[in-house]
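Shown here is one chain on its own, the form predicted on its own, set out as structure tokens.
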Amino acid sequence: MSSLPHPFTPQEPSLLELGTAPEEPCLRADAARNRARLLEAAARLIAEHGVAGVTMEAVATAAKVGKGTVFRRFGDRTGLLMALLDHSGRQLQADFLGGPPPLGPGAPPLERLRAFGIAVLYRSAEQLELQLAAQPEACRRFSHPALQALRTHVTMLLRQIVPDADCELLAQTLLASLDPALIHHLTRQLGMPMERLEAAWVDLVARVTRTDPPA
């Protein structure tokens, strides 16, 4: 494959702190409480009555706050439901920057690959629920910090395994193979058990890859 020319090189993120507003990347210490009051009644909503249950008033109601100080904290239902994917996404990020390996520094870039694909496949089927209806609209989804800094992260991997492919394209596909409507689908709709679909990914990224999967 012929070298293809890159109009940017990413640089591996920062730890992203994702869900707060951006006009307010450091809440006050009496402002953060509130928020993780919120998003305990939250949580608390979506282990009694699923994510159908979590509405902006039913959240007001369990944290025995006003309907409006919850829509100036998250903005809307979409906004609260993406700030409780918080903490797992945090974590996540966490350990593939800094974690042991072989999801983390340390390994050989292709393991590193192969144990980034099934960590966020199993961190999805576990929050499925809450990971459909968190999605932002079409127009937003590819553009979240969140999804970014995966998409960053499947890049600098790429570009050590093979250098001369358009690495940046090549990390949009490995990604679309774990988005969570498609796992949903897989697994709810047509049975496939989660095995199958971890195999599926080695067997993506040595293909991806040209390199020979593991024995």
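Not measured: the values here are computed from a predicted model. What we label the rigid core is the largest C-alpha set whose atoms superpose within 1.5 Å from one form to the other. Residue numbers count along the first chain shown, from 1. What changes on going to the form predicted in complex with the DNA:
The Cα shift for residue 58 between the two forms, taken after rigid core superposition, is smaller than 2 angstroms.
Core-superposed comparison between the two forms: CA of residue 142 displaced by 2 Å or more.
When the rigid core is held fixed, the Cα atom of residue 170 travels 2 angstroms or more between the two forms.
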Second form
There are 2 protein chains.
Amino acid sequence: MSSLPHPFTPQEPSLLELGTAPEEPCLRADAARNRARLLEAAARLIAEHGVAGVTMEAVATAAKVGKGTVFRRFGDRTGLLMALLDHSGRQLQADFLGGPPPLGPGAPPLERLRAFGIAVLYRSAEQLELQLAAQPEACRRFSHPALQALRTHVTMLLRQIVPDADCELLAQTLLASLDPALIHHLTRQLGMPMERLEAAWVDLVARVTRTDPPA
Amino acid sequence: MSSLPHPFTPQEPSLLELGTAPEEPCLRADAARNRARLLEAAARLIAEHGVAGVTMEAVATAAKVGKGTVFRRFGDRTGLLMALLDHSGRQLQADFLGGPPPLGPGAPPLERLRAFGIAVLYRSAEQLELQLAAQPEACRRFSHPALQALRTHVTMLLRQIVPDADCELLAQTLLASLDPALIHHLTRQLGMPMERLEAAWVDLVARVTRTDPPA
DNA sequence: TTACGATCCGGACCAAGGTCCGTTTAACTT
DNA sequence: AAGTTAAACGGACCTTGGTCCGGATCGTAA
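Let me have the form predicted in complex with the DNA next, following on from the form predicted on its own.
What follows is the whole complex; the chain from before opens it.
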């Protein structure tokens, strides 16, 4: 894998200010320097050997730094990848918070929402390799036979209810809202009661299948 | 972690018929025997030490089998966990394919769809530990600050458009349909063009925000 | 400038996932 | 019953993520 041209080619001159330690108040001089070095090295490795080439040891070596330093700074491999991702993340964030319409303020909410989704869509389509590397195994869940069965079933039901819609993709969305990881996050980490999730599901189904656009 | 009672307590006597090699046509006698042994051992390990205790070597040892055998049979750790999950997966599948209404055939599609989501919801809520273990890192993505910003933004927009709805959860759903891994799956593995995704997003937004009296 | 404490660095070390290949064995043939 | 072959087995071996702690450095205060 990854012998084709990689989407992540650092053209920005000021890669050093990439992710200026958001949460950590102040970093000791050497720590900050090493952090920058590491991010630069990681970006270079990605450009040269693809995401697979970003081994913690390789990054450490390329940055002329000890392996332990990488882990102390970024926690783990995922943390490092996330830090790299943070850059474009903040870009998009700035765009819809203060940029020009229709993404930024000024346009009506509905229009902004449309533009938002499309922006995310295309941004994701670029950094796929990196995005996926930060979430190992992330795509296998979609091809799991059991899930495919669920999807087929939901698609079939949708076809009977809203024949005109893109039922495959609608089914994907519905199933995405039932993702175990999401449920875990909502109930365990955010403390939402199951009843609320249940109500939200029923409401979502109602909205999605409401079939009366009088044009 | 995982010192509390584990949700996965094998009470079923016939654990051996758990996942009877769905795709692989026929398994050699010894292979089938070892497969069963491995699944049994894995289930026991989970019950005793939680999912974290399910080390490939531990499973192999407990099943009195070589490590290589585990990998040949299940591919990797995720594969093994998936195989364990398959059981309840097939159960649910049978329920909505041939079970009694409202889940099974007999009820109107809309009602079945509602019941379906709720069933998945509660099933997921049980096997969380296992589900999550099969998708390492799966829940970290939700707490990532960049994603939180997106969510806040979408929630805010939704509040302006459909103030009566549960906008937080609606936002979660919308964002879930923009998940990078999902986009990758749809475009790369299923070959859908971006234009279709874009259209689906616009349609989804329209459906979700359609604000006409259901009553 | 010196002294000192907090912070950081480095790389040896460990555990666990994943690979490889020579050996064994089940299933089928004659 | 013996032979043949494709498949399965086992466990040594490699890689890589992650931990640990003695020693080096930075920032600061005197």
